[in-house]
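In the block that follows, a single chain appears as structure tokens, in the form predicted on its own.
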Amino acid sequence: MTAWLVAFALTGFAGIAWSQSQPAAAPAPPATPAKAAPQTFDSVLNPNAAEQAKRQQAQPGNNAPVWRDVRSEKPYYTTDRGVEAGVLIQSGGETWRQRRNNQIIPIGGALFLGAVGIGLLFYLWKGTMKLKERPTGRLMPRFSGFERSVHWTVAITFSVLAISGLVMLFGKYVLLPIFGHTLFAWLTILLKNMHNFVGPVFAIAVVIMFFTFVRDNWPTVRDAIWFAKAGGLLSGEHVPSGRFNGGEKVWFWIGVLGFGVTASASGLVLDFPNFEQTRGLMQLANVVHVVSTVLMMSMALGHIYMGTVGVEGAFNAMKTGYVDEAWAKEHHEYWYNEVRNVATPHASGGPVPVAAPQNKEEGV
């Protein structure tokens, strides 16, 4: 027993001594935190940067998340301070890209090729209405030199704007095959900045012309007399009017007060797009501006029609201010009348018209 003790006294003795010969392990190191993930521009940017990084993981060109965020229309981040900057995508705008391209431009396109083609047919049947009388030689005045400066003055910038408004929304289907990318563009572009800055004066010219004329265009029973059997115009019989018939009281009223402050009021929004207005208003406006002037310009083409070819001396009117007596009588009796009643006696006691130039050297 006692040899026994001895024994694991000797052998615990010499585990110490073998221990502490041994050289001292090194204490463990402490348990380093997680390392975070790197900011980027997108994570701060965008809090579910991370999540759709897995998904582009999990699932490669799935970006259905991402582009719900963008179209969502709501306001992220930006330097810019404009209206709506913050929304990258609005979702209106496919919506107007679809009515434009699939509705207004088919149905306009239509409606203006239907007046031509009406135009047309009706040149091909009547040809230009002549006089029934033969001229007297005797000139009335018609229009003012001011007036006709206000007329030509809305004739010239309507045109201008027609021709570039056509252009601008069926030239891609139409010129662009013909004339090629590169002149088409060029084109393009000039007719749109001409456009832009005519816009203006037309919007001013309408205001004028409507002042100017409004006094003699005011409806009254004989219009509706005239319109009962269409001016004459099928029947050849002699409709009398006052110094405006019926449908040059509808052209004024319903064509240049109507379509054309409402094409000058929205294009004005469309020409100036730095007050505030937001897209779904650009694109109101664009959709009110492209009705308004295709059916502004399917009427013009019946006004121009007439003012032209279709009547024999009624472009004299516009151009000289003066029209034969016997033109007067016969398309606008009543106002013929009323300038006749009220003309200067001449000296051997008869009615001369006002200002009739061949009288002016009478002392008229």
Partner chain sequence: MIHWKPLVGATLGMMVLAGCGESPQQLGQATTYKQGKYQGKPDSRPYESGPSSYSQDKSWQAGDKTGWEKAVKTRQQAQNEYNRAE
Contents of the next structure:
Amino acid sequence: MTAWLVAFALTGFAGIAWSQSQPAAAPAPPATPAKAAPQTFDSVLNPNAAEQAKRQQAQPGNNAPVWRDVRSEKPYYTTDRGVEAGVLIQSGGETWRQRRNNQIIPIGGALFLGAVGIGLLFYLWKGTMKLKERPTGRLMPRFSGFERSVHWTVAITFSVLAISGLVMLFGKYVLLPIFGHTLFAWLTILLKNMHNFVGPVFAIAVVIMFFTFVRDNWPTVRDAIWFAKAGGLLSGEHVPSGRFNGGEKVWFWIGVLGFGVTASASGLVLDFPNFEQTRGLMQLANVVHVVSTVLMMSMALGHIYMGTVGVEGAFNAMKTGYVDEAWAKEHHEYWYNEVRNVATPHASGGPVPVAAPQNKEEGV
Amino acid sequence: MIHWKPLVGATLGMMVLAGCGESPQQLGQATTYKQGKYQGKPDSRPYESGPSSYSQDKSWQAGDKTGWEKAVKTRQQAQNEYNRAE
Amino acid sequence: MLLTRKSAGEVSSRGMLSRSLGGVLQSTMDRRVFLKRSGLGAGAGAFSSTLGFSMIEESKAQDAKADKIEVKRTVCTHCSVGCAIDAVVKNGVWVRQEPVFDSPINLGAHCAKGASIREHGMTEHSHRLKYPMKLNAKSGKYERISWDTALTEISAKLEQIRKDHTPDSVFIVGSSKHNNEQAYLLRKWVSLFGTNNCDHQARICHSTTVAGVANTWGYGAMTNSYNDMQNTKCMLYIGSNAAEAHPVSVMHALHAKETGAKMIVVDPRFTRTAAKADEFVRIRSGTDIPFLFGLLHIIFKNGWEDTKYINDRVYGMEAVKKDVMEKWTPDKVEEACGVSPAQMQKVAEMMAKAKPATIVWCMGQTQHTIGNAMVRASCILQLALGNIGVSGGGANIFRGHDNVQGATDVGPNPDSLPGYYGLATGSWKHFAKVWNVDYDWIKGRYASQALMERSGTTVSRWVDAVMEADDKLDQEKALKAMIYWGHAPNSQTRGLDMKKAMDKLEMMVVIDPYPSATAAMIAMPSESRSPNQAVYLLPAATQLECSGSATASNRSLQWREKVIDPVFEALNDHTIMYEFAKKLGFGDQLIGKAGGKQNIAVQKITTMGGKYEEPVVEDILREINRGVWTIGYTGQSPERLKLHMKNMHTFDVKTLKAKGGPCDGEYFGLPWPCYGSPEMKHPGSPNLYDTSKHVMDGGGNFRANFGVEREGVSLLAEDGSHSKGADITTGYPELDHVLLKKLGWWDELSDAEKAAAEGKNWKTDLSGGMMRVFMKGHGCHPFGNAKARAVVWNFPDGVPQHREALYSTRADMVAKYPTHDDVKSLWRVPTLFKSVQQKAIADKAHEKFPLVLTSGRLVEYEGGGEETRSNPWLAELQQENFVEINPKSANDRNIRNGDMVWVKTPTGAQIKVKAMVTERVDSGTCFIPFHFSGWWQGKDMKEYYPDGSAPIVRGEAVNTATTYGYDRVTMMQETKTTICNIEKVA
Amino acid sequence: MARMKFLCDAERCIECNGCVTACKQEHEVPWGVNRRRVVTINDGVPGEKSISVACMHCSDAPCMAVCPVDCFYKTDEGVVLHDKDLCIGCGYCFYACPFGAPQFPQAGAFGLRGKMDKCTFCAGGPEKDHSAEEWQKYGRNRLAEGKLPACAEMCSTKALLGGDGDIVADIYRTRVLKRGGKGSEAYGWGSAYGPPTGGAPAAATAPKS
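Please give the corresponding structure for the form predicted in complex with the partner chain, as opposed to the form predicted on its own shown earlier.
Now the complete complex, all chains and molecules, led by this one.
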């Protein structure tokens, strides 16, 4: 796993280094400019042209049809080879600006802060859920090394993306007043490049994660019962579950798969502007990206909460790969039973930690 | 039992978010110029450095706002050929 | 030394290259860091005083001497409008370019080319030829040689060709890019070498105009000016795409339009100019005469012609009227050019009822086998309407290159000495005197007196003068050597044949800042290459690297100050001429050094290539002033021109006349004719043949150049049609000593003047005394006062006749309007007309090639385009050649917008270009811009260019594929109407 | 002084690209970056109109509003400028701008766009006026030299006007009156400067675009 992390870190930083070593010099005229950019003489033929031609004859100087075309967002003839250079006025930008600045930022911010708040409230109310029974000291394997590598790759990339994303979305309002322009921009440039290089790693990791965990996250009838009882979270009642409980499955399907894939896909649209995608597509992608990631981050807060301070012993499962039998029985009874029925874990020849870590201390 | 602290925190958070709106950009409202800076960016005003060695018109001096404006406005009239050909 | 200084100094101005656009976290670089990183540190140390801008400016108070900032006023070299430019030069490096709002011509305005002309001064990444080169026949690569080697070897070879063959086996293509002084000096150079085989761009640009118009009313130039178009009420553009070819002129046109003038554009193509028109008329390519005479038919029918004007000032209009009324009825017009009778009626009415109305034409009208007739038809229309010699009217013939007018006036023409003096013995004697060279010595340089007085061949036909057998030619031997001195090969038609001719040459010398199109073409491997062929490339300086005068289209002369020293090893053209002359043994003759006199002073210069001697440009202009009386190049002394450039703001934009100031009453640039000595203070002639003004105020009348009567009919103007204030109030012949004596004005000459003028006429009286008396004393025009000729009887078609192009898509029209008969020898070469046309019909070429192929300009490029396609700021805007094709024709051929297509013509050539499917052309026509070169029938020629000199953008030259066809009078090539087919590249 | 504005007269623009190369030349803008461009509607048919487009220096600039690092600022003259040291190259200004003004030197993978570049109204940037740094990053500062944008000053037909908005409107009004009140629409003015406020000249304030 360490190797994974190192490799991942190297990728990210190499990427950033690369991004900075991009030639500063002006792109010299390409050696074979004919191949530089495909020139299509787009929209040379305008279906509305006849209207203006007619209008011009009837009322010279009346260019109303032309001014409608100006607004049409269609590309017209130009010698500039930039993407959409032939578009005179695009109005999507203004819509995007309004969405982003007046809706996404305040609502998204409220949602995220709300999620943080709920977590805090819940912690203050409930505190860490302790194991009801004493740990047995007998450990059973919960996550293989590969599974943990996948998880932590996703987790770390996610965190990097989340933090950098948050700074890009809200930093202007939160950090800029504190740091000032220069420091904040320096930080944001760093984070933005990390975001852009880490993003594709995250996208790949999410896909691997999906295939790694999909079998045990397949919904079953037991999950319905679990949901009906709200996982016993409020009542404190014991609700048995499989390897993953209903809540984890929701996180898996909606949070990881749903938002993860949406965020990755939309992010990739924004991350690779070299495919000449239009501004309209990128505006849409940006909205989808920000909405999905804010929701994902909010959900992730719940996941992180449950995996760390929320439930005693949970963090250890992902840290070491092993859980105490008591923990397993209490939180994932069906799984516990299944594993026990199949084989005694210790007999499988797997390594058994000599000293079981102290769950409580690790969990904080 | 009510936990006040998180509630206060959340409320404060919402208030902070309210600041995330857009600030007005109209001239005179957003264009704040203070000590060599526009909105935090360290630019000087165009008339402050005076004509450069490439300025043909040296009728104004560094810091001479009126002179600079007059020079620019005079020069702008060159864009109107009606001034020379009615 | 020079190079080091330039590139080092330039870096400081090239900050943009190092700007942090690309870097993400990049900190700013100071100059030292930048130099280090960019590998330019070496050599920069010596110039550490030349720091970046800020440092200089901060320290300028203390260290004012370190930095020399000068503003040089020059004129754009990219078209004939003559836009002034203020070039800001710092320590010898051109760092800024400022608009000259004071210029009455462009008021600070520039098109894409003018606004980016500063690129000329940038040596970094330059695509210029940097030093002399010679083609290594074995490796096929160009190799660097020294100037001295080049001069010696080329001179020796020229001498050998002179000896082995005749001087006429050498052809020198001069340039319309040369300033007046260089163009003039080149004609003299060629004469002293002993041949008339020289030409320049005007041949393929406005030669038909010059011949047609001069034969109609006297001078073959734009009668009015761009500025004067502000005074018009209606403008008819026919065969002119001014918005792309002369963009700044459109400012005046649109101003006029805004103040009520109507604009009509006649073109086979819907151009950017057409977009601004009140009325766009699409005609079939090459049918200008049916259109113009169709208008005339309606005008005559309705009695809209100016009968008094025609009676007083026009000869032969009756004959034209008869012809027009018979032949060009609206139905015939519609059949020929496809314009409906209703539209003809509308346009005729617009044109006839607006007073004054002007007509504008360019290459669309001149570049035809009947170009000379087309331009005369335009003249006749204007004469019928009484629009010539009127402010706001006239024939505004927009010329192409920046000094094509001047080079035509005083430059290398095969049929004339400077100033249209012709080649008669008298003309030679006149110039021998002016040049301070012995007439007999010059005669001795020629193969014979007959060849001395016989027009040379033309740039459009040099190919045939190489390829034809000696006995078919009107000179002793075929051409063996070519000197391309500022001319692109891709602007001439029949590229395939040209390559064959190049292979046959013994020597090719290219003298040009950007010689690469020719260089690449001749370096292209070939089986038939002549053994021991020698190919040399010599780097010439641009017009921004020397001073001199240039004549804009409106005949105004503007003086260019030298902006920067020639870059790399380049030399100014006049320096090269003199250096060659010295090697060839006529150095003294070239500068007029004989008998203790020396016309042209010489100054020593040191460049990167060595030490040379440069003739003083001002002295050359003074020699022109002393000799060129015919067209009034005598009044424009260097001092007067420089004064005009300094006082541009005093000139009125609409009239070009100075109000007050040191040039009070003069017209801007002393538009020729500016008669008499500079001291006579003739103000120049803003509008030709304008009888409403005194001759000493630029007025005039039609020229008496064709005798005084024809078949019993007087050719002189009628009573009362004289220029204002003339003492002779009727028509009169041109001035000579006999006339002056008859009039009793001879005694107004001083004794010295009498001695000089005895036996002379106004063109040869070097004292100018007769002219002074005639003009200043009596208000008469030295070239007489005659009628304009609607019938030019000395031309093949006295009354302009429509004749179909040699290659036409319309066999029915060819049958009705066949071309001329073949000519056994025209300008020294056999010239075919009917046989080509009939063969095409017999071969059913119009079925295999059903589309009309026409060509023209793009605003971003100029001429052959090597220069402009090497300028990244321009090149970025047009990165590949294309063919405009109508959606219908495209769909019929399964061609989609952006597809690569083959354009095939009857020559067997095929060129690969991108298809632009557009309504700009109709379904029978396609259009290709002619500025491209560097591809040869689908293949990139980059490897054949000298290293580093290939232009940024290369493309297929349309003229690789264009067909045979030449004007019957001037050898103008047919580029506007030929045939082709288009196929998608499989 | 009133705010700075650009106006392109579609009745006069002939797509000569003089403005484009004037800008390239004045600031030595590298290949691929075009601070100004000309677009032609109805190319090749009657009714054809060309319009020169660059940053319009909007009153309510969308680029400024969406920049995540607040690198934009507006000068007293209404010129919208930006600080390239702060720019992170995210491309948001490009999404937001109605005129397609922001340019990026690259469109590299991983969002490597480089520092945004756009028309500065020839007013440089936040570096010291006329300094080498300013020139390297933003090009010339003509405004501080008492000059106006090179594109407008060099326009071949004087179609492109640039400078004090009131004078621009005055010049344009003269023309529109000369043409009998026709062709009075000012491209982009509605988008850039909002609906006309009191005292704005009627000729140059057509709301259409």
